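Form predicted alone, single chain, as C-alpha cells, below.
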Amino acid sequence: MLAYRHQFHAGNFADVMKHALLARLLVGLSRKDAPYCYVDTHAGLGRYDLSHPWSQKNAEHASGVAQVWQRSDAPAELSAWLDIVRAMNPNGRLEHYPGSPEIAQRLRRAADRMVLSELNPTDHAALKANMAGVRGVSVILQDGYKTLSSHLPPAERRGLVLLDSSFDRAGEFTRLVQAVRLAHERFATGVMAVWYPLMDPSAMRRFERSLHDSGVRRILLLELSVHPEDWRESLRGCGLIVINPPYGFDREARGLLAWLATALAPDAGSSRVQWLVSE
C-alpha cells in the first residue's frame, strides 16, 4: 500500500492534466469572497525536484510538462498553472515541479485553509517540511479515505476536495465510488475532484455506471488520452471526475483539454468533457 512514490512520475502528462484543471477549479472558487477549505487526500511531497534519480529514471516529465511549459500559444485557461511552474523555474531550466499542495498554496488567499493528508511517513515528513511556517495549513499523517470522514464538512462550508489515489491496489474504482458517496453525504455543496487512470473500456464503463447510479448529481467527466484505446505499454490516458464544478468550468475545460491533447500527443491525443449526471 505504501509502495507507490509519485517522485517517479512527477510532471508527466497525467500531472499536467490534473494540475491544470485543479488550478482552474481553485480560481473558480476564489471568485467569491467567502473563504474556502482545500482538502488533499493523497498529498505527496508538495513539490518535486526533477533532477532526483527517481524522476530521472524514466524522465516522464519530458513528455509532460516539458512539452508545454514554455509554449507561447497556450490558452488563457492554462495560465494559473503555467505561472506557478514558471515561477518555480526562473532560470529557464525545468528543474522543479509543483504538486497539488504547492499549487493550492500559491493560489489560495490569506483566509483560505488547507488540509493535506499523506500516509507515507517519509513523504509526510517532506510535505510537512515544505509547508513549515505557512499559516492555515494542516499536514496530517493519515489514510486519505479516512480524511474524508474526519475533516468533512469543513467549518467554512465551502471548499474543494482532491482525491488523487495512487491506484496501487485492487478494487480502487469501487473505493472511489464509495468515497464520492461519503464525501457527498457529508459535504453535499462542496466541489470534489477525483483522478483516475484510463483502464480497459469495460472497466471504465462500469466505473461510469457506478457513478451515474450513485445518487450524486452534477458530475462532470473529463478525460485526456495520449495513446489509442488499445495501448497497453504504459498509461494511455487519465480522467478527472468533478462534482459541483464552479460555473463555466466545463466550458473552460473543453478548450484546455483540447489544446493539451494536441500539444502532448499531436498524432494520437484526444479529450472528452461530458456531463455524466446533470442537475
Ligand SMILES: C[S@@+](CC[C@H](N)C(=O)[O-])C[C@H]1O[C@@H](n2cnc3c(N)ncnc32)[C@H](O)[C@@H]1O
Given for the second form:
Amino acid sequence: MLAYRHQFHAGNFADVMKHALLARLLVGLSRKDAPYCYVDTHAGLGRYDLSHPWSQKNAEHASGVAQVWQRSDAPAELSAWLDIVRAMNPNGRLEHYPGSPEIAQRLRRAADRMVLSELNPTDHAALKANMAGVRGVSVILQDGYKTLSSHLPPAERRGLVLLDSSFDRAGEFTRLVQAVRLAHERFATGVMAVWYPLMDPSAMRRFERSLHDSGVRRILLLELSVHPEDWRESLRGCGLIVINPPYGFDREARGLLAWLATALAPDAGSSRVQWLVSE
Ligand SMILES: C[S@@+](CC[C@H](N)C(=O)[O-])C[C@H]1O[C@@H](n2cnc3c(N)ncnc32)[C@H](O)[C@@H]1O
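Form predicted together with the ligand, following the form predicted alone:
What follows is the whole complex; the chain from before opens it.
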C-alpha cells in the first residue's frame, strides 16, 4: 500500500490526457461567475521537477508531454493546459510539470476554493509546501475516498471532483463505482472526473456495465490508447469518466483526444468519446 509515487510517471501520456481534459473542465466551470470548489481526492505533489532521478529513471515524460508541449499545430482545446506547461518552462527546456493541483491553482479565480487530499505523508508534506501561502486551499492528509464524505457537497454547491487513484490495490474498479455513487448522492449536480487505466477488455466491459447500472446519469466516457488492445508490456491506454460535463465538453474532447492520439502514438493511437448514460 502506498508504494506508488507519481514522481516516476509525471508528464507521461496518461497525465497529458487527464490534465488536458481537466483544464478544459475547469475552463468550462469558469464560464459562470458563481465560485466553485475543486476537490482533488488523490492530489500527489502538486508539481514535479522532471530532472528528479525518479522522473529520469524511465523518462516517461519523453513519450508524453515532451511530444506535444512545443507543437504549434495543437488545437485550441489544448491551450488552457499547454499555456500552463509553457509558463512553467519559459526558457524552452522542459524541466517542470504541473500536477492536477497546480493546474487547478492556475486556472481558478480568486473566489474559487480547492480541497486537496493525499494519503502518502511524504507527498502530502511536499504538496503542502508547494501550496504554502496560497489562499483558499485546504491540503489534507486523508484517504481520498473519505474526502468525498467529509467535503461533499461543498458550500458553493458548484464544483469539480477529480478522483485520480494510483490503482495500487485490488478491487479499485469496484471502489470507483461505489465512490461515483456516493459522490452523486451527496452532490448530484457536481462535475466528477474519474481516471482509470485500460485493462483487459473484459474488465473494461464489467466496469462500464456497473457504471451504467449505477443509477447515475450524464456519464461521459473518454479514452486514449497508445498501444493495441493486446499490448501487455506497459499501460496501453487510459480513460476518464466525466459525470455532468459542462455544455459542449464532449465535442471539445473529441477533437482534443483525436489530436493527442496522433501526436503521442502516430502508429497505434486511438481515442473514444461516448456517452455511457445520457440525460
Ligand atoms: C496518480 S497520483 C495523483 C496525481 C495527481 N492527481 C495529478 O494528476 O497530478 C495518485 C496519488 O494518490 C495517492 N494515494 C494513493 N492512495 C490514496 C488514497 N486512498 N487517498 C488519497 N491519496 C492516495 C498516491 O500517494 C499518489 O500521490
